[in-house]
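The chain that follows stands alone, in the form predicted on its own, written as structure tokens.
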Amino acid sequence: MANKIKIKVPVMADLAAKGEKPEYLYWVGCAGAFDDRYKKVARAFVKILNHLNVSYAALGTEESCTGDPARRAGNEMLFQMQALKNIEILNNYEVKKILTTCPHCYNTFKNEYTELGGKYEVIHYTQFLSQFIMNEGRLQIGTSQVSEEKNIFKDKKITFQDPCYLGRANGEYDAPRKVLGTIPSVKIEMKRNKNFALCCGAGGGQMFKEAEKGDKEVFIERIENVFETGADIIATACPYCMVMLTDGLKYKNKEKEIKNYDIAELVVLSLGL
């Protein structure tokens, strides 16, 4: 994933100066934008836009953050300043439906903005791929159309992380397997899974405060559920997961054994882009 090749990725105010509207908005988010581990999973899931040639755009400087840290750290209005301003920027460009990486600005522009005016149709990443593999069959992964080569992950056991933002806080708990299903690799579910899952301990602004009084951080706790399943990869498709579970795994002098990949990764990985 270290590759330096430019990708090209629309901007929304080059396209509605030339009269287009994509049918997307992609939502890179804070995380996307600014965090180098997590760039890389932006990038490739517009790697993975691009491939499949999907009409959309990114707001580029104009994209601020969602709010979300600021209301779960209790600072209500700095969420509503920040809400209030992407939502004028948004219905300015008549979108009509976000794309997301990050489960976090998901559940904000789906459950949150609405009580403010903006109302979108709100789709995580994985619900996107899942509906292009299972329904409409343009992304093909694990099929004969893809080289043996390129199945990297057929001998890797994979175990996924569910997103307290996407499992819990809105139900989907099938799209990620579903994506993660045609990737030829051994799946093993953690025995804390789906809606009895664990958080990676960073959600609800804990990202950004010091650790409570207590035995055991979260991330601690879940890095040792990882570890019970034998797994090579942990599989996550949120940025607090990713961040909390590669401390875990760095913690535990374990990052050179187990690695952490976003499903978009792994799915590019195995298309080979």
The other form holds:
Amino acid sequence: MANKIKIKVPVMADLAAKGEKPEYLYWVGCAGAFDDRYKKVARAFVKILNHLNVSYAALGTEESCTGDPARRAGNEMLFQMQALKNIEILNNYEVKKILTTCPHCYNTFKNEYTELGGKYEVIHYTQFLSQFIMNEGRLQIGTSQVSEEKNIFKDKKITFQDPCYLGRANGEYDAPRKVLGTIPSVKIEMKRNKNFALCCGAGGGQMFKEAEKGDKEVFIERIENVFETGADIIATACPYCMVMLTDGLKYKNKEKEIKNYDIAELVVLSLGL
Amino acid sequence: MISNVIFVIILIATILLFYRNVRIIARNIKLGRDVEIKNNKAKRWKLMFKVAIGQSKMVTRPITGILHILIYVGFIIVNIEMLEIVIDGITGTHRLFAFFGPVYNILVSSFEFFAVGVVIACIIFLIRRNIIRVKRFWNEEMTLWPRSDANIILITEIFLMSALFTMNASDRILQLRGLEHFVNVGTFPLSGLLIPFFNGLPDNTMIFLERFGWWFHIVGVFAFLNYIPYSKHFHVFLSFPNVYYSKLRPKGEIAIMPSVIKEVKLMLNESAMEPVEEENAEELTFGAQKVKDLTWKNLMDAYSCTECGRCTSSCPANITGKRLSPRKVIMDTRDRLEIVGKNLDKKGKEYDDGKSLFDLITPEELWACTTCNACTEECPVNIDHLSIIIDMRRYLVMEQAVAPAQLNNMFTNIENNGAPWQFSREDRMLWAEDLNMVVK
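Switching from the form predicted on its own: structure of the form predicted in complex with its partner chain?
Zooming out: every chain and molecule, the one shown earlier first.
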């Protein structure tokens, strides 16, 4: 019997007031909080967290940019200010494990906060989900337990855009593919993939500015790579990639034929959550 | 006897000149900012064996990778013979190691196969560069000199190998004719094929040919050795230490600026915990304007680059027609460093030509980077292009405050609302409202 329940995302301060401490902090990121399209990804991910009965909370209004775009745009001062402020908050709550949906936040916590006193176990949500699939069998997609009508992607071709900050930056190519692999569908790689994948064009501060003069936008080049595969769905695992590739689809008037979903959304749709 | 003396003089001159040029390069590299790279020795050796000696990143492009390995292995192997040639030259002996008998013949014969491999690879490379005109060899920064440099290297290598064949073929003919001095060392499998072309010539001409091949080869090698410090070909030496000292941390990590930590702590009003010790702190530039603001590793990167352009050919900005070329950033750094070094030698420590990296690398190039690390992933000798780009951006932002306006907006937004966009912090949880889930 399908039943709808309301999800209330727990907030750190509220839990702390009750003397509770969640196992994981879900770092929503600015895109999850403010980008209309990517909010849906954050929503999808907390659905999965609830589905898996994970003990988690978000920082809510205490969350602030990690400083990644500032640092990559050369503003080390601003980056360190953000970092120190965030670390203070995280350490006050005695946060040990951080879950992120954004690979840029993931990279910053994992690699760039340690030297400033922020030492956490940082897990990208694709890694988190792949752990659940592999070790505990608690996340089951596309198994006999999932009814046939929920195999909605069965005949769809899915291609995956490696986020630079998950892939090249941190060497994680398998986890997102592992999760995608459990979704009944046809997986198809772009010509440039994994460590040779082409960037969507948004990293390093590009997201927030016009591109320099050139022949074309990077996301157009990449969306053409997607077309070469004949894929019906582009799976992304990064808010920047999602904005850029969705823009590419709009630019090429292919929004009807090809859809851009985040892996978390594909999981939610497959599970019918 | 005279020839021995001449040989020794050339040998000594070669060594001295090479030593001098290498010292200049080492001195130039040390002009860079000091960073300590000493940790993880075992890991570094392993990386060097894999990436530099093992050429693991070359073969990601299989055709050029294998051809390059042919030249690389060929040159190392053929240079074993150099040892004999040098000793012969000093002492006046001929094929000193011939007393090893059949082993010697097998060795010298196998050298010939490697030498042919080198010639074939060089010819294919010349065709790729000059006839097929592979795009990455014709990018904007590939001006006349870099293109000529590459051709000079390839053609020289072909000549050096041809001299070796001439020498071996005429030597074998003289052996067969039983001339004194020319020890019978057996047939040479490949240069043996040249014998019919030379066989009718008189002994004197044959001796001349043999000597010509010998001298051309060895003097050519000496000259080439002293060409290398002026050339992109210096990678044959520096690729090994450059990989050894390369970044071991994840590519995503950008090096922290310790000088900023202090400033930030002051700003966040934590000054109480640290007494001011600014007096003797040396004057630091935030970011990089001049080569001396870069680390010595950045500068070693610059001298290790052989301008293959794999970085640029995979750079999203460059692919889509932007001005940024990671190879150019590296070449410009080296070119600027060369000028700084020459000024130092000619005009002394105090001289400043008033120029900087920014005379060669423009903000337009720097701002086009997406920090995606495609360039560093591609580089066969682990050059870190991104580190230079970030450090130059830091100079533009923190010293000059000349970031593109939209980036300044982003900074302001982060400062004011804690997000790169103009949204209120209070709205951070709106995404989670009215969220329902289906349960069974």
